[in-house]
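A lone chain, given as structure tokens: the form predicted on its own.
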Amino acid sequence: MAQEVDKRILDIAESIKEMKIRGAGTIARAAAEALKIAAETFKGKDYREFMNYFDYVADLILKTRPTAVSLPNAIRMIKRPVYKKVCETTDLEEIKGTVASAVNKFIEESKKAINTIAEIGSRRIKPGNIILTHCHSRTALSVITTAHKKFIKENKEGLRVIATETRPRFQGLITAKSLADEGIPVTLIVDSAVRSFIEEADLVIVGADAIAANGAIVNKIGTSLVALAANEARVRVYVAAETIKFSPETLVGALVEIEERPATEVVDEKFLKKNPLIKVRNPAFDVTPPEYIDLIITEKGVFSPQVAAIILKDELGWSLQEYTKCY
């Protein structure tokens, strides 16, 4: 590769891989920013060289987190107008300008989607509700905090939240602190205590890293156990997710790849060396069947999991088409 990759791009890739940048939406926006940096820092003069570099950076980012579907969807959404522009002109500055415009549009719409979901989802919550949540989803938290602020402003009873620790990375601690900073009382519990506390909850609200065509939800490991306990206790489960979380490949039968993280996130290296017969498995995500989910809240509205395929075809079906390459 003639063009040296800008350090900021490498830092973004490493931060996504090491979960310093976390949350599917945040990951997608960071990936988009990396493509914009690639366009801004490209030093060559030939548009073909630029497109090869652009594709290289896109592939570099894509390899960081295989399960977060918002990542490839974001890159697809940016690639599409760029590839179209290359078929219309060979002017490098125009092509680079299209990258910047596509990235800015994606980031703006991504942030707007969260605000819209927060407003739509907050209407499904009642004053005084106790919400159980798992992991750290900016979208899910936006729904909860929007509802709480609305009730407080109307002099109604605010919300309370039960948050899981979410092992082994303890993202639930981030969730608990974020909610507490908003003035929402939080009870932090270990993951294995969910069944003991589920009957105290009025609702479960979680995010999603991917949504399959059959309505199944791929989210942080432990989500399926939360949903199972909620189903048994007759507690409704809501999933708050932008439409970029829907996985187009599942329309044609592909499975969402489940990322497996290093064993050292669970136990230290010394333990592994002392106990060579112990194998540690650390999947980062699990799959919650659609029958355990009551509603999916998106910026396009509220849907049952059974209509996921329709949303996919309407919103992202185009992404299965091959890009026309003019270089």
Second form
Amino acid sequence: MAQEVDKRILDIAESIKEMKIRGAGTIARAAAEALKIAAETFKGKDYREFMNYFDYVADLILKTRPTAVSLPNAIRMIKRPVYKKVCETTDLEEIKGTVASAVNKFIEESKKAINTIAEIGSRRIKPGNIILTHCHSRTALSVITTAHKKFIKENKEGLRVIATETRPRFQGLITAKSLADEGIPVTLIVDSAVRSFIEEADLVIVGADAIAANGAIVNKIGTSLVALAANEARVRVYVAAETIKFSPETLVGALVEIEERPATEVVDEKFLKKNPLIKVRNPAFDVTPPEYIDLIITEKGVFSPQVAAIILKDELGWSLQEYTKCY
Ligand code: RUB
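Starting from the form predicted on its own, produce the coordinates for the form predicted together with ligand RUB.
Below, the chain from earlier opens the complete complex, with every other chain and molecule after it.
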């Protein structure tokens, strides 16, 4: 690679891997930003050389974490207009401009989608509701905080939240803090206490890393247990997710890869060395079957998980068709 990869791009890749940048939507926007930096910092003059660099950066970012489908979807949505542009012109500045505008459009639409979901989702919540959430999903939190603020403004009773701590990385603490910052009372519980508290909840709201064509939801490990407990207690489960979380690959039979993270996130190195016969498994996500999900709240409206394939095919018009390459 003639062009040295810009340090800011390497930092984004490293931060995604190390989970300093985390949460499916945020990962997708950071990936888009990396592609824009690639266009801004490319020093060469040849458009083919640029496209090779652009593809290299896209691959580098794609390899960071495997599960959040918003990441490949973001790259796909930016690549598409850029590849099309290359078929129309060889002018490097124009091509770079297309990268920048595709990235800006993606980021803007992704943020707008979260606001729309918050608005739509808040209509499904009643004043005084107790909501249980798992992990830290900005989309799920935007629904909760929007509803809470609306009720307070209307002099109605606000919401209360039960947040799981979400081991091993404790994203639940981020959730609890950000809700408390919005003035929402939060009860933090250990993950294994979900069944003891589920009957206190009116609703479960979680985010998603991927939604499969059969309506299954891939989200933080433990989500499926939360959904199981909710199902047993007849508590509804809502998933707040932008449509970029729908996985087009699953339409043609692919499975969503579940990331397995290092054992040292669960126990320390010393413990592992002292106990060589103990194997630690640390999958970061799990799959909740569609029967345990009542509603998926997207920026295009609310859907039952059973129509996921239709959303993928008709609403989004996504296909796996590769782009025509003109270089
Ligand atoms: C985060 C997680 C979140 C989804 C949705 O996992 O599972 O629930 O990514 O988040 P991790 P958002 O911390 O391992 O990235 O709604 O913010 O996209």
